[in-house]
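Listed next as structure tokens is one chain, alone, in the form predicted alone.
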Amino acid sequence: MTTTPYRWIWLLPVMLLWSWPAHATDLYRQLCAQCHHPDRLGAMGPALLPENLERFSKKAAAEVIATGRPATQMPGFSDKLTEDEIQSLVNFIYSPRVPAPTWDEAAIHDSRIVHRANDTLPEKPVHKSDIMNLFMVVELGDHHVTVFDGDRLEPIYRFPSRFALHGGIKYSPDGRFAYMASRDGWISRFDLYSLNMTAEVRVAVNTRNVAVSGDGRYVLAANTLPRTLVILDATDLSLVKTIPVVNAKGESARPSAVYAAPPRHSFIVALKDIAEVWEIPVPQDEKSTEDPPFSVRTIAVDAVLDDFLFNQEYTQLIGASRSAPAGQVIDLNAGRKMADIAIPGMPHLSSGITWPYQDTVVMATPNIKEGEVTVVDMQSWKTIKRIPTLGPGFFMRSHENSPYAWVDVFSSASKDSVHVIDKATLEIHKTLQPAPGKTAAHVEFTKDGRYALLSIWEMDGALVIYDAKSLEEVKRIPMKKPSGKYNVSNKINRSAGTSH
């Protein structure tokens, strides 16, 4: 039984657990059990828990159910199922489990897996592809992803990912092995030399996201379900410790994000529901043999961050929360807020980018709320420019080699257009319609900036190839839903267009 996006509203009174018919729960063993597990943690098919399908709507679940999921082995019950039992089979798994699931280290340690083993691996790639221009594209549809040759602009191979694959692919510092996170909690790294997945674990529940850190010796996954930090041994993701997220009095929290900061040897991790920033330094002796000891160091900020991202020298981090009118500057040296910044809505601050402009450096992030691009002068943190869009989006790129900053309207009835900003002048040079009706969205460049990737963010998709300097486009790959793409030069290196 897949499903699909709904924010559950944590404040629902308890008692409504309880509510859910006695029908709904034999259906459930009956026909999901087998492979969702019978807790709904799930198993051959993902976990079915609220904290697992927050991106996802009722309304789909129900026709999923009814009517299977293509490319999956979950049937369709219309033929077994009324209408009435099939909402109460949605009801029952949009509702929270109680007592909560829980996943301690012994799950961690009996869920890994290791497909095959380092000193298997080959010295050399198997391919004859540039590795430093290879892309991971995401294929949401039917969950996928596709190892695509930025040289040449033709897939390579393509595989079978965990079941909703989120918050970004990371890469190793010398870009052979990727590192993907699933929001059913599953960790795996893919050897980009053998093309083949060398180990997978399973660290949580529910997981938000994952860094690897700037020396390339551990992976850290931040979970909300259960709250936890799990660092990893990036070389065989055998698990080195799991830190609970509890502050110093005791409150516990959902990690909202977490990156790593290679300039600082550490992770830094924001937290959902307290207003702290979380350091987390990687030990340096890399002779040492025993259990790390990844001491946290609290940062307090003025509301809780659910979204940031970093000056291009990891010194500072620039933060937004929903429930705070501004957003706020934190000097990751002294552990303190330096400055407010006027931006209005609901930044995607982990979208932002920065660049050169005049005799200043200016960061620039789309808009989840508000129809506009924000431009902000990062000396003085006074917005310098508000550019007009057709509406809110999500995703902003460019490149050191690029003219021009990319921007979807990926939250509006617009959202088959894509804005190409002038980084010179600060507007509109030119507005695309890759698909006029389908969604046009998350534009990344190749490692010299020629070329810039789209996605048309639908089944029935294609990778959109266009000459980054003419706006041309090139080449059109069909694939089923693509959304991330991540080039590995461009985020080992840090690129100033895109994200860490």
Ligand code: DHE
Given for the second form:
Amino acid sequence: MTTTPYRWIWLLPVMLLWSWPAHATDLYRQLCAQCHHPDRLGAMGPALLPENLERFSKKAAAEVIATGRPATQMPGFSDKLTEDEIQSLVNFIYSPRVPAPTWDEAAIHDSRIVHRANDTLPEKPVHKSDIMNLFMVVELGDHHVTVFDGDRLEPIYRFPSRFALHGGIKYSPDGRFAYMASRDGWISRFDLYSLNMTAEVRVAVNTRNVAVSGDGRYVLAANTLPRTLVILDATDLSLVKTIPVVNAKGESARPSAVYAAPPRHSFIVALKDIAEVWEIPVPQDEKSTEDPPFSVRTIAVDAVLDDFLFNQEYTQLIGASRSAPAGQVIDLNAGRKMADIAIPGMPHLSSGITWPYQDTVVMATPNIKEGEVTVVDMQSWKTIKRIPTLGPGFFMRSHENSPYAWVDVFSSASKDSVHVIDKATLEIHKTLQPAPGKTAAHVEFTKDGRYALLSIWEMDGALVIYDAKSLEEVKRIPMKKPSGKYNVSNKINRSAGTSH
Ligand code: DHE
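Return the form predicted in complex with this ligand of this protein as a structure block, the form predicted alone having already been given.
Whole complex next, starting from this chain.
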């Protein structure tokens, strides 16, 4: 038998684990395990695994261990631990768990909590607000959600959310129920009539995002740890099916995101590690003859897709990859690439929007790496304008009734500024600085497009409300690091100016 130098490579993770100073694991067991789970999977506190800590620097983690986290139960340990001990704890929580954590169907079942049974919910709203003009505003600062009335421009309710909600909040087609996903894998269902959480379930250790089928019957969560797609019954979040993200060749991948494609009666999932897009048809009714339900249709693409959006008809998917120089347009009906598009840097397509322009329709995307908004003609797929901005940006928004598109420069030194682009001239019309020195990002419009709501993305932040026509500030409401905000009507009607 030949011996290769790699023969013992499987021992490496085990050796790595052994190399942890016993002290770090002891410290974790004594001080952290009770709230963060003995296997770091998260319990009352968030999961402490590399996948869940990706956006958090080691320096920031050391600070939290030393001084605690305000407005949470996380205490500071600087009086109990030396700097070296804090550092070894940090290294420990940023190390992969061996073996990798699992989260199987039994764990999903066991985690489900029914807060309020459906037959106890009221038939009419218990408040006077128009459901269609409500917003859910995620406050990342202290992990809360504010329900905001877009007519009165006032919050009507505020409740604690799971740790680190991410991705857009989605609504049932009638707008009554909101579905949210936390990075830690919790899916929550909230009733906008009674202002009550109805059910929650943990579908994974790490989740990307969630989508609700066009008929409102199913919720699909895309997860990176483990790599699964979990389909839930939208009425009570009970488990319907788990699909491992493994292709026909046995290769596994992280989903980059899932979206519902209501006109197609399907979900669309893009994958980060395999050059494939998956379409999962939603069974049309209880007696569907489709067998087995939720079977995957695979579409091969040129390069893996990290970020994507659709045309308004959901016949085309426009995607970009961090590794490929060009974007690709996929014809979803034919199941193949139909065009390349020149979008430089790292376009943030899931924040891209579309609008009619002259005799065509354009899509515009901010860019996470470059200071520009790229505008592409959706008929010829040519880039027709590159609008220079003060720096890289994250979110772009408009509304059918607004002549403007708003874009932030979130990832730049000028992150306190927001550009307002004229959709007819493709020029910057005005640059606003809502709170000098503080990050301004993410805009959403009221149902009628009359007001634009912007986040001051800071712990002592605010929701700033602008008259969307005059661009004058109307009101400012203090909030704790408000991030995304989601208007019920714009979402369920799939406004071209917002994310779907
Ligand atoms: Fe997001 C939406 C991916 C980092 C805040 N983000 C999305 C969506 C995707 C995505 C695919 C659309 C899902 C949906 O709507 O259901 N985000 C990614 C990344 O790949 C990235 C760059 C790295 C990562 O950590 O996953 C990333 N995102 C961030 C952040 O660091 C942000 C600024 C703060 C946070 O909450 O973590 C952030 N992402 C958001 C928000 C949305 C979002 C607020 C919803 C935007 C909307 O209006 O729909």
